[in-house]
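Take a look at this single chain in structure tokens; it is the form predicted alone.
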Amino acid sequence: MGESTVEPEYRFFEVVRGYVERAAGLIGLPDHVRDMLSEPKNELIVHFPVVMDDGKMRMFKGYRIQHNNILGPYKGGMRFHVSVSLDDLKALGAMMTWKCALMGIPFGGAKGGVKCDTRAISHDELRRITRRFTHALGSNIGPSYDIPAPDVGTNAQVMVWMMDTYMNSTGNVTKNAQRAVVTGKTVTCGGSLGREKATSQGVVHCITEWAKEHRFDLEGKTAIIQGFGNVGCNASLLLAKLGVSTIAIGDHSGYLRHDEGFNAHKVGDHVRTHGSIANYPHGSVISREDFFATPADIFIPAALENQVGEAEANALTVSLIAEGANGPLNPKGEEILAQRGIPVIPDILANSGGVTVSYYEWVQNLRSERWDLEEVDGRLEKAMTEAYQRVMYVARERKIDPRLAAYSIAMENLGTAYAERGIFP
């Protein structure tokens, strides 16, 4: 499988919570607020029923993670993959958090899904799925108290299914209104120009203001990518536009190298067709090994967590790792990175798009108001820009890594937060 982990063992959500501590400790957080953020605020487990196709019934689980919302309304993503599971959606819950205080947007962090393989079901029951799965959460999600968006496995058509269903669930006064309890939808449904491209745009606008830091022109330069859905697929055709070729990719079907440069378009359509990069007609079969060992300019891992351990980090031949997905690298991977002197992006840096552009339609769905691409692209691209500046001016001048300096500006938005509000009584 092209997207198996590399340690059966791997906890993912103490992981996070390790950079937590670190971060913690560096700026002085208080204890109790520390132990606050430590945990979600609340673990919602569904289950429901669901006709299949063939007319039998199939219980389903379904979780939403709701892990802070002392900024704002739970944000987060829903996924639908057989990997879900409570310690990984904690922890992806809890990086939404970090996301939108580094980000400075007025939301908390969320993380939920349903465990199952939406490669071996049907576009109906995928339907009938979103629909169970909505209605069992009930009041649990709303446009001013939490707010989920797509993830792997889910898309815009999932996002308005979800919406529909949350919709005929209220009252007819406030219906139109309730367009909000969702982002990532579709244009015509209520969905936001950009926001289809905004995780990887955010992920390019990263790349670029590291090259102009570092003096690196990116025109002539090559990329691999792990994973080629939404944000590796959209990855791939942005840095087209700025020079750079992309000449391995992989998926959960396997790897494929084309020296001269896949062309995203068609890839993209194949995937789309075809559910992976299987048996695409361009480009050599290789190796999980071999991906990895590609020497390339830029690496975007896009896929799941845990995908770049020891082994992974020692073949790497690269000049930059921007994080698309969350979670690619474990701590000994990273550590090795960095003894190698490769530089990484961070994760609630480089894929902060999404939530942005996210926070962008939540905004134009309350105003009712359409914002043209001109408009979304040129905030997006001031939010990221301005936010890459930060993270690298804290990690200069405290002399850290550019994660740990992400997580600590996020960890003292929210303890300011904390300090001024005080508790409740």
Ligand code: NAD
Second form
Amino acid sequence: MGESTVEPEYRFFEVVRGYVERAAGLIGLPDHVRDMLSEPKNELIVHFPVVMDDGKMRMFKGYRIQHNNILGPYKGGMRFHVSVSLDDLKALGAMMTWKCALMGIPFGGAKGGVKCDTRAISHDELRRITRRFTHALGSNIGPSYDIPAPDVGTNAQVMVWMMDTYMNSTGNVTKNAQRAVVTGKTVTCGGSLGREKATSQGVVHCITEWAKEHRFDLEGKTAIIQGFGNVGCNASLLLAKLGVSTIAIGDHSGYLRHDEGFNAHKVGDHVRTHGSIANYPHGSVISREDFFATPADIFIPAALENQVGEAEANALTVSLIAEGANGPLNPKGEEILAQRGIPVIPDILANSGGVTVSYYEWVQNLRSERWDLEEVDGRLEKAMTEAYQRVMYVARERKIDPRLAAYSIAMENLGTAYAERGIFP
Ligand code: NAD
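Having seen the form predicted alone, could you give me the form predicted in complex with nicotinamide-adenine-dinucleotide (NAD)?
Whole complex next, starting from this chain.
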């Protein structure tokens, strides 16, 4: 099966627009609102120079897509990856708009990033790229305008560099008021307790709700997880606490199976030290094809979009898919899973725990407060449980799949805001 099974010329934004069309038709969204939501408000592309470790200067290309801000400031991750493209970021930015609208968070949607191979650059180079990129974005980001967060290839350290660069370009007197310009920071530098695991925690709350609904005892069950970065690793750790063992994992370097269950702490340490799961001393190496065919109870995609196409969807032998990643199923894969009756908890619901706790971090920064972990976790659990119930209720009532239900709820909220505010002037 190899790396190239899934659509090579994938047009992610078209796929997301397809969902919008369906949801808009279903809820009778006025055409002009659908049209406004079909394109990002702003598409920024910046080119900037960075001095590399060998003393040579290299040019980089950075992006920020500001999809929509009717419900609040633009909000969304920064992705540093070789595959970063305008089309993908437009899709991901739009999904942030739906996610915040679904969760009732007063934010809009955005996404950005830098096209670069983070595995081929040093720590110092990453810092310089981050700072020059932030400088190039200038006042196009800001605590009440557009608030970045981590995504693939970025982490709390990258967010702290962004924050520091932004703070230092705004003048001494207002400097400290700018902390909320990014979320997902380290706790010492103004991040929120519970943010690191928040996306995975949200995924696991959805799985728990699904299990309750289907009288499915999670204790003793198994999971397979694609992607072992922030979302994949934390999901594995949290599932272990519920008695679910992760028996197959994969990342850009390959796939491993271990029927006894992986120790997520140890795999996480290995990934932090070596950059991938390659050469992890436990489990056996399997092919990508075998990974998708590994019988298990739950599959969590936690890598990139467009990972589950026709072959993968036919191979999967699981009872539930919870989308940690954004857009992991392509339309063909999704169609096959629907035919096979395998339930999918859709991305804009399942992985919205990340932006939910980012919102809590932003509120804490603005109020100069520090919430304890119980408070953050408690609020997140309530938010995720309610959102899950709302989506499944609409899915049942309207006899539609949960993805369409989630999109419909989000679109209804956005449609109401446009109806109430009207179009300026
Ligand atoms: P990360 O950079 O921490 O991890 C990404 C993982 O994907 C790594 O293990 C990497 O090796 C793997 N990967 C990359 N290319 C791959 C390939 N071709 N095949 C298999 N695996 C591959 O990123 P993350 O923050 O964990 O994000 C993962 C997914 O979750 C993305 O879709 C992201 O948009 C989504 N997400 C993240 C957050 C968050 O808070 N970090 C929130 C919501 C959604």
